[in-house]
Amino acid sequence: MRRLFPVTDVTDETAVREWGLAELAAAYAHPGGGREPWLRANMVSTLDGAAQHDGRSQPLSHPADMRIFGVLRALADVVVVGAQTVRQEGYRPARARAEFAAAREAAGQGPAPVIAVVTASLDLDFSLPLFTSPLVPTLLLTGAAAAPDRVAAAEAAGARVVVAGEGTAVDPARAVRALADLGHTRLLTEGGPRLLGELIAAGVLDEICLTLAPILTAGDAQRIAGGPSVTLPRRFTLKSMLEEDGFLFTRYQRS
């Protein structure tokens, strides 16, 4: 792996290949040390804009992408994900990683990030490991009018239901506040595209870590963000860019 931006004086090929977990954790450290809520997204896209292949993002990935995926999770208090992505990608609980245990403890974090699922209907399979065997209870972000029987089923399965909107819809800004009130200020979302689009439209996304895969898929796959459009385009600033095997790992922050 090598750093393309910001430009440094490091040009030795041996040095730039020695990117371990500690170097990646430093490169992706949260601004402000977690004192205020900071919402970052981690997504992958092909050269022609596809965020999925056959309905899943995994075929677009790379070993370095998965290392960064793991580091971003290890830095996060909570991973926010849409219910459809949970169903499609077969989401499992986040695992504790020994190499990050001391850093998480020093930061006042639990052994693994919480998974928070955004769901209006609570139409989820509560027998899955995400609910039956997480290190920390899974959160469900839903609206005040969520069906009482589904709320009861979720709570019986060990999940914690958090109201973050009126009616059945989830208000992205309210969801961020609700998570921060629970002590989760280092927020990571892994999509899917509909949820990311809603976060962008609500103006609550602070950062996006985008992997650009040197792949062409054509077809009609979703982009990384869908849903409502914004009145004015959101401008983000490039903070860093890494490269390995032709994959670009970019980090943009709100301007």
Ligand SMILES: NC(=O)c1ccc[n+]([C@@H]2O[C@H](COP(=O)([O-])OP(=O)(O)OC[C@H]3O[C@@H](n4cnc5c(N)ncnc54)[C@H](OP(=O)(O)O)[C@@H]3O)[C@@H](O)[C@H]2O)c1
The other form holds:
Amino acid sequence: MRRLFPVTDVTDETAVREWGLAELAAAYAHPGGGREPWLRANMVSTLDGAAQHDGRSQPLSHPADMRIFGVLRALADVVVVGAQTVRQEGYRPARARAEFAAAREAAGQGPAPVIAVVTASLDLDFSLPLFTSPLVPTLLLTGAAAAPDRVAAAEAAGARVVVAGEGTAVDPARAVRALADLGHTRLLTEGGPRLLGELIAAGVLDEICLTLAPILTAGDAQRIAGGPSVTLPRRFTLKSMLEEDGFLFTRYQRS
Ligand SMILES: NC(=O)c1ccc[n+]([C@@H]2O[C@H](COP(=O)([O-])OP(=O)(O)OC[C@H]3O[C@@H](n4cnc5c(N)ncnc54)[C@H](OP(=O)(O)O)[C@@H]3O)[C@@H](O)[C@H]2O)c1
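Having displayed the form predicted on its own, please output the structure of the form predicted in complex with the named molecule.
What follows is the whole complex; the chain from before opens it.
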């Protein structure tokens, strides 16, 4: 891996070599953690804009992408994810990693990030380990009108239901506030595209860590964000770019 941006000189950072976890964690230090919540997204896209292949993002990934994925999780208080990604990608609970234990404790974080699933239907399999055996209870973000029997089933499995909207839909800004009220200010979303589109439209996304995979797939796969387009395009600023094996690991923040 090497750093392509920012670059002021040829340094050790720009040379191609293995980056350790601590170094990656420093490169991706979460700007959140203060009083204000900070919402970062982590997504991968092909050169031609596909966010998945055969319904999964794994074919677009790379070992270095998975290392960064793990580091971003290790830095987060909570991972916010859309229910369809949970269903399609078979989400499991986040694990505690010994390499990050001391840093998490020093930052006042639990051993692993909480997974928060955004769902209107609560149509999820509550017998899965994500709900029955996480280190920290999984959250379900839903609307006030969510089906009471599904809420009861979720709670019986051990999940915690957090209301963040009227009707059955979740209001993104309210979800961010609700998570912050629970002490989660270092927010990471892993999509999917429908959820990310809503977060963008609501103006709550502060940062995007986008992996550009040197892959072309053609076809009609979703882009990384869907839904109605915003009236005014949102401008982001490049903060850093790493490279390994032709994969670009970019980090952009709201301008
Ligand atoms: N390239 C990447 O980095 C990346 C990342 C993640 C996922 N993916 C891919 O993306 C695909 C899945 O993404 P997707 O866009 O179809 O779905 P998604 O965004 O993961 O999930 C959509 C679901 O989330 C819930 N949801 C979203 N917004 C909501 C709101 N405001 N209020 C209440 N519920 C809300 C709904 O769940 P209910 O249906 O339960 O009501 C909705 O059906 C998969 O193929 C996956 O592999 C790619």
